[in-house]
Each structure stands twice: as structure tokens, then as C-alpha cells.
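Read the single chain below, which is given as C-alpha cells and is the form predicted on its own.
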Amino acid sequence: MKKYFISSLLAFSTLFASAQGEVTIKTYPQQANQKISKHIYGHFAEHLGTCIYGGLWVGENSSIPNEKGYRKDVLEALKKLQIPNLRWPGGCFADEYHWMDGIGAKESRPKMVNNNWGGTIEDNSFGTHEFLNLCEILDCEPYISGNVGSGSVEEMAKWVEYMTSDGDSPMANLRRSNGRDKAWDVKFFGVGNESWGCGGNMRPEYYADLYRRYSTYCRDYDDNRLFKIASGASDYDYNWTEVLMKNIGHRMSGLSVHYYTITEWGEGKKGSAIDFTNDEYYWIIGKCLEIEEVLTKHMDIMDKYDKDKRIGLMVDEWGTWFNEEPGTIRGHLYQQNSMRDAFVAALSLNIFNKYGDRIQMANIAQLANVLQSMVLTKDDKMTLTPTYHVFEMYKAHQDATHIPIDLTSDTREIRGRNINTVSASVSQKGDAVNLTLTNIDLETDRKIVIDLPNPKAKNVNGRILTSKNITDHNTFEQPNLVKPEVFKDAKIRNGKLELTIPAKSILALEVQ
């Protein structure tokens, strides 16, 4: 990935491009012909730090309350998010993971060194059965990342057979001997991860040929149909997308892209997750919003080769990446989560919702204790992050029909671009119209008038996520410092919704 440097931050964030005034949003329900795939609200759990061990899994013999080894408090929290899919086992870990090490009796499973993430010893006690059973508990689709970097074609082919075959086959019978009679339903299957980097440092031409070879042997068994996802580009590498679209084409069902909201690559250079200035906040907001331009450029390339949009763009790693918290283990990527992270989540999801004709999946990194996580755990304690609350507030958009809008707002100059101070997304499911709104300004409230899709609507319910300081975050001592509250400052008048959105706040509204 390229390096990005914070320079002249004051120049990025002190000017307004137009006078502050009323924000208007016009909706176009007659043009509503795209569904917001629920899979845009997907998640990611890598064998990294305490995401799996301690975050999701403590084992059946733990003193921490658990359900067959899974933390009860985390399970309860995740079920409320209605997680549509979960990506595993990586990430960079995937291309060093050999799945047969993670099946069978736990005491017989070999250990390995997690070379990518801190050199931690991995005991493989959480493997294929543990992951796929977790997906059943959460009622979500599993998304498996296969090992292309250090694994063989045979190994990948046998893994697919092990998971999905109900026949009288060697791998299906091995699965049965390990306690699972019926095959799992596994739809999403990634053929490698970040093959341009930790997945093998490959050239796109070479990876394209490997994809064609490996994917050939990832077969459909019985009623299971694989949605095969190629390892796509890192943010601005448009050539990677061009080569894969040209050389793989419709042999893939999806093509991934990764985009992190990060200031600068390098040890200690990413800045603190909770100790930052207002100017650094605005810089991150600008970097976050740049994802829309990046995605549209990748989609334009895809359109050249796939005019019918049969290949999905899968943003299967995204989110913030800051320095590890002081005192935590190097390489475990444990970071706190503030209101700034909540804005990155809300703004990104508002963008993803717009492109349902091409974006079929997105996976925020990661689920627990790593990067922009949903939950933080320590021993028997757990706290929800501001990002968790955004996903919970936005879940009404899942599989809803996207309603196009025109939004007129004052702007702020950030990173050399004029950015709307307010962003929005509107969808409809049944009789309910769902609106999500953000006001990125740290000081100024905004009056908003929304032209409702259903002018006969009478009722509006809302919640707001905000806090006194943009650096505010939840801790084990103060787990509810940042949490949603009921929002009552929204009224329907003459077919329009009128409200004032406070500074540095995120809203979710339901209108019926």
C-alpha cells in the first residue's frame, strides 16, 4: 500500500466552502430499483491478537460464562447486530493456515507460530468445526478464506469437500469421524487473500493464473454452490483490478478490494485511536470519504469487462487502523474505539448503500479486540464500542430497497476537497422508511428538511449517537459513556421531515 503523510493539517480543516445553512434532502422513490445487500454489513474474525482467543472463544472449561466454549456475553451482543456473514480465518493468517491442523481432538492438534501477528503460538483449538458452528449459532453465512500463499491445490480442494460434501467421500467421512454428520452450507469462498502482499507478494498476472488453477478444484458438492471470490486490489492499485477482470473474468463470482482509513504506514506512525486533535479528526474523515472515489474507479474498470454486473465487488477489509494501545502486545493490533471510529463506520456504510448494483459484500476489520472492533474484552469483562452501536443502528438497511437522494449541504474543505458536513442514506423495507444521517461538524448543529418518499407518513422514531467529546470511548470502567439515546427532535409537517441534527452526531430514523 502507498504511504500517506499528515501535513499542514490546519489547511485541511479550517475553511468552509460555503455558508452554513439549511440542509435539504430530496428523495426519489420512483427510481428505487436496487437492494442494499445485507452482506454489506458483514464482519471479519482473524486469528490475530485476542480476536478469536479471549474475544470469541474461551473454551468449554473456562470460568468465563460460555456456551460450548463461546463467550456468552459476546454471543448475545453479536446476535443483536444480525450479522449476515463472517470472514475467517484471515487476513494474512489465512495464507499460512493449514486446515487439517484445526480438526480432530483438541489435544492432538499441532501448534504453530503466528508469524504475521506477533509470533504468538497458535494451538489450533479453534478450527473449522468451531468456526462453522459459531456461524450456525449466529445464523450468519460463513466466508472462508482459502490458503493460496503456502497451501496446495489439493489441500484447498479437500477442505471444500470436508465442509460441503454429504456423499460417501474420504473428506466427508473424515468430518463424520470428527463429530459432524451433515455437511455445512458454505457459500462464500475466497481464493487467497492479499496475494499482492502478505499472501505471496505476487504480480497480478501470476495470481490470475493461480486463481484459475485453484478455483477449478473448488467444486460444488450436492446442493452447495460456491461463490468464489478472487483476491483483489489494495485501495489505489487499479492495475490489479484491470488484470484480474481481463484474465479471470466470469470464472470469479466476486472480486475483493481492501481499504483502510489510515494516516501513515510504519511502526508508531498511525496515530492514537483516542488521543487526537480536532484537525486530525477531520483529516481521518476526509481519508474515510475518499473510499467512494476509490471504489467508483474500481467499478468503472469492472464495468468494461462485466457490463451486466454479474461479478460482485467485495470490500472485505475496511475500517480504521491506528497505533496499538500502549501496554498491549506488539503485533496484536489492539486499539480503542472512539466517536471518530463511529463516524468512519457510519460514513462508509452510507456510501456502500448507494452501490448495490455492484457492491455485494463488505467486512469491517475486525469483530473483537482488533482494529475497528465491535466489542472489547478483558478476562470476564466486555464492552460495546461506538462502532458496534453504528452497526446496530444501521441494521434496518439490510436487504432494504435503496432510495436515491439529492442532498444539499454546506461543505468543509478537508484534504483539498469540499466535503458535505451532512451525509445520509435512505431505504425502504415494507412500510418503513429508514434514514441514517451524520453531522461531521464538531461545533455546529444543522437544520435538515427531508422530502419523504411517503408523504402520508405520520410517525417517526429515532435514536442518536453522540458524546461530549469526539475522543470519547467506552472502557470496562465506563462501558456506557457512548451509547444511543432516544431522539425526539424530528417532526413530520406537510409530507416533509424536519429536524435539527446536533454537532458530531449520528442519527437513525424510522418513518411510517
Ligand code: AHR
Given for the second form:
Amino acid sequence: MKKYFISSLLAFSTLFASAQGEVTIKTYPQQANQKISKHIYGHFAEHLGTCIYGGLWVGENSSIPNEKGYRKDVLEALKKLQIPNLRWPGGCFADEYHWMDGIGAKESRPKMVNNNWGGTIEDNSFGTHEFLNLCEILDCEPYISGNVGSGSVEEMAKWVEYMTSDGDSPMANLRRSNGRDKAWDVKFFGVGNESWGCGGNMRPEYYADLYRRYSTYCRDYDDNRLFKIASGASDYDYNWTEVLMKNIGHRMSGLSVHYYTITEWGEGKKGSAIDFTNDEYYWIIGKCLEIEEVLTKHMDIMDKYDKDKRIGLMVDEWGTWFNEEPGTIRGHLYQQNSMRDAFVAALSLNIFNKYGDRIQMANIAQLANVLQSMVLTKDDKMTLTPTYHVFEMYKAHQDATHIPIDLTSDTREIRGRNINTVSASVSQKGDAVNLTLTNIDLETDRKIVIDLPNPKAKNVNGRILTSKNITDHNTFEQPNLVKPEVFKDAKIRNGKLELTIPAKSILALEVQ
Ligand code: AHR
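Now that we've seen the form predicted on its own, could you pull up the form predicted together with alpha-L-arabinofuranose (AHR)?
Every chain and every other molecule in the complex is listed next, the one we just looked at coming first.
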């Protein structure tokens, strides 16, 4: 009976979806007054599973081709993304990490147990130098997560001094003795992570006081100016944001929030990353889009205490979280990545782009081999995920001016809400207007007409990411099943861009 009800409902919503008309997008370039911070396109690499060891770092003596210990294939792929910032060393790992264990001669670095993630032995061969040098190679800003949960104020203060002081100070001299003369540029500094959970199970009032204490001793050395980020709420915990805004206020430059697209927390309850039904696909899309309402509620609270929007909202962990792939090590969070993940990335980025007045950073979790990753590696093999391709296609939005839009589309009912089948984001950099568009519908194409903000434009270049099945994904054997192709079906006519976006596809267009 229940089954019959669900399939009737599905048939109805499919019918409803196919009864769609033309999608229209009006653009308002006169109202464009916000930049899309490039830091919204940020990343996260934790000492978790094979994200660092095997994914990014193999060591100089490895038979896997490497540049000073970093995998060459991964470096090359990441450079194409123009990564703006990279968060490290966690995550939960950050609140058990003691940075002094990760400096000096590799053979004398102490080992530890990675209690959060499968009890793996961490040999500390990838530490502060290895991370900050990687950021220099990738030309991205480091974002360090400091240890509040199990570390001392002194330990945190000394870490900042070690990384950023150029003077004749004890920690700067220790750094020099370890082979690095010049201080690194470190701007983003997180004072704890998930302090309500793995970062110490604190109450917000207690954490707010600790934040004030720890952050006092994170000094600005020489010309370095730290952008201090407080450990923020988990998705729907609005009280955490309220208490921190009230009690920390402008002592923080940023406040984080974490939101994962997840079916249900708990061992084995999160569903498979690649073996799912159409129903499960739409459910995940609905859950992903709920982030907009969650962020808006946090931003409303921030507005109450910070009318001038001086404090940034940093979505420093987001993305899909599915069951670990069968046969992989428990606690390593290794998951595959399908066209569905590409949609979660594209829809989330379209949302973040809209709120540039408050959202100053976002970091998808995580860079390699963990959760919604950019690359998957196995021994000397690497494959790019569908999510990687979205980040690559969307990079034109980085630091561009956001153009407000009005989008009229048919909707589909998902998780009790009417969701537009088409989503879009528009930005401008110089003469180029960049548009990213998604059609979440699995069956029906959509005709779209867009009022161009640059009506005299003559040329349009486009790329499309789509695949036969929504469950399609790349593997080491078939690494190019899901990859962008040239899209030629967009035409400029009388100052308008006209195109048909195929079912289940993501488009990136540049109009000039
Ligand atoms: O990204 C995986 C984990 O998710 C992080 O370590 C933690 O901050 C969050 O709970």
C-alpha cells in the first residue's frame, strides 16, 4: 500500500515536472554591488584516512612521481582549480594535534594514534613545513585550525609565532633551525573546531570564554594580520551562533558553520555514494538546498549583532557524507563521487555566490579520498571526480562581481518544498559574464531565456557536465566517464541568451 502511494506520488511529480514551460532569468547589473569572494571556493585537507598520506603526500623516497614529496598528478590537477585557501590539519584531528610533533628531523618526530579516524598511526611526517610549503606551491592561503580542545594557550601562541614571526624571537629561531628562514604568510586561523563536539564537547558560553582567552595570545607579528575564526555551529544549532555573537562579537573576524548533506547520522545509515534510486537522488538534492535556509537563519542572527557585516560567515565544512565504500578501512571516510555529488557542489556554490555580503569563505570536505573529494587516488593512479569538474567549471566566479537575478522556473516537490528545477548564478569580471546553470530534473530538458547584463555581447563559450545515469562516476579503470564537454547550443539573440539545458546537467557559460 505504502509502496503504491509512493510510486503514485512519484508519477504525479514527474508529470508535474514535465508540464514545465520556459525558464526565464532576468539579470540586474545595476544592482550588482557584491563580490563573490574567491575563498568560497576553498578546500579542506585533514589527517584522515588517505587524504594527506597517499592522497597529497607520498614522501620524497616514494616510487610514485612526486615533487618534494607531494604527488605530481594531484598537484597538477589542483593547480587547475586555482585553489584560494586550504584548511588543515582538521577537523576533529586539529583538537588532538600538537604541532611541535610535526617539525624537525622526520626520524625523530613522535608518532601518535589518530583516535578520531580509525586509530591509524600518525607518524607526523607531514607537519607545518610540509603544509605551508604546499600552500606556496599551490599559491593558496593557508587556513590553520588551532587546538583548543586538548592544547594549551601557550602551544597555540607559539605556533602562531613559529609560522609568522620574522623577528629574533625564540619560535622564529626554532623555525630557522628547521630550515625555513622567512616567515610564512598565514592569515586564516581557526580557534578550535566543532568545540560543541569532537573539539571538546563544550557549551557555547564556555567556548566563548575560551575563544576570548586563546585568541588574545594569537599575536599579529610584523606585517601579518590574523583573520581569527571562531568554531561555529553545526547546521541547525542557532543558539550556538547567538551566544558567540553576543559574547565574542568583534573579537572574531569570522564565525564558522558546518553543514553536511547527509541522509541520517549513524553507522551504515547514510546510504551508498553510487548505488541509489532516483528518489534518493531527489531527497539528497532537497537536503543540499536546505543549506540556504540554514545559512539565512545564522546570518539573521549575525545581522542582529553585527549590522555592518564585519564578521564573515565561514562555511568551513560542507558537502556530501555517504557510507564508506565497502572493503575500505573503517573510519577513513572513503567514498565514491557521482553526478549526484556534482549537483550538490553546483547547487551549493550557486547559493554561496548569492551571499557575498556575509559569506566570506567555504571549504568543501575534503580534498582527496575523503567524503566529497576532488580526487581519488590508489597507489600511483588518480582520478578526478565529478565534483572536481564542477569546481573547475565554476572557477570564473572567483572574485567576480555577483549579478543579482530573478529566476522563474517550474518546480518539483522534494521533502515538502517546491524546488526550482533550474538554478543559476551570474557574475561579471571585466567584459566577461559568467553563468552557471543546473537542471536537476532527471528526465526533462528545459528551455532557458536569459536577459544578458551585457546585451552587446557577441560570443558565448560553454561547457556541459552530464552523464547517462545519475549514478555515473569515474573509476581508476574508467577515469573519464564523467567529464565536461563543449556545449554549443547557446545562442545570443537580441541581447538575450537562449539555450536548452538537457536533463540532469550542469552548464558553465562565458558570454563576451
Ligand atoms: O570532515 C570530517 C569531519 O566532520 C571533521 O573532522 C569534523 O570537523 C566534522 O565532524
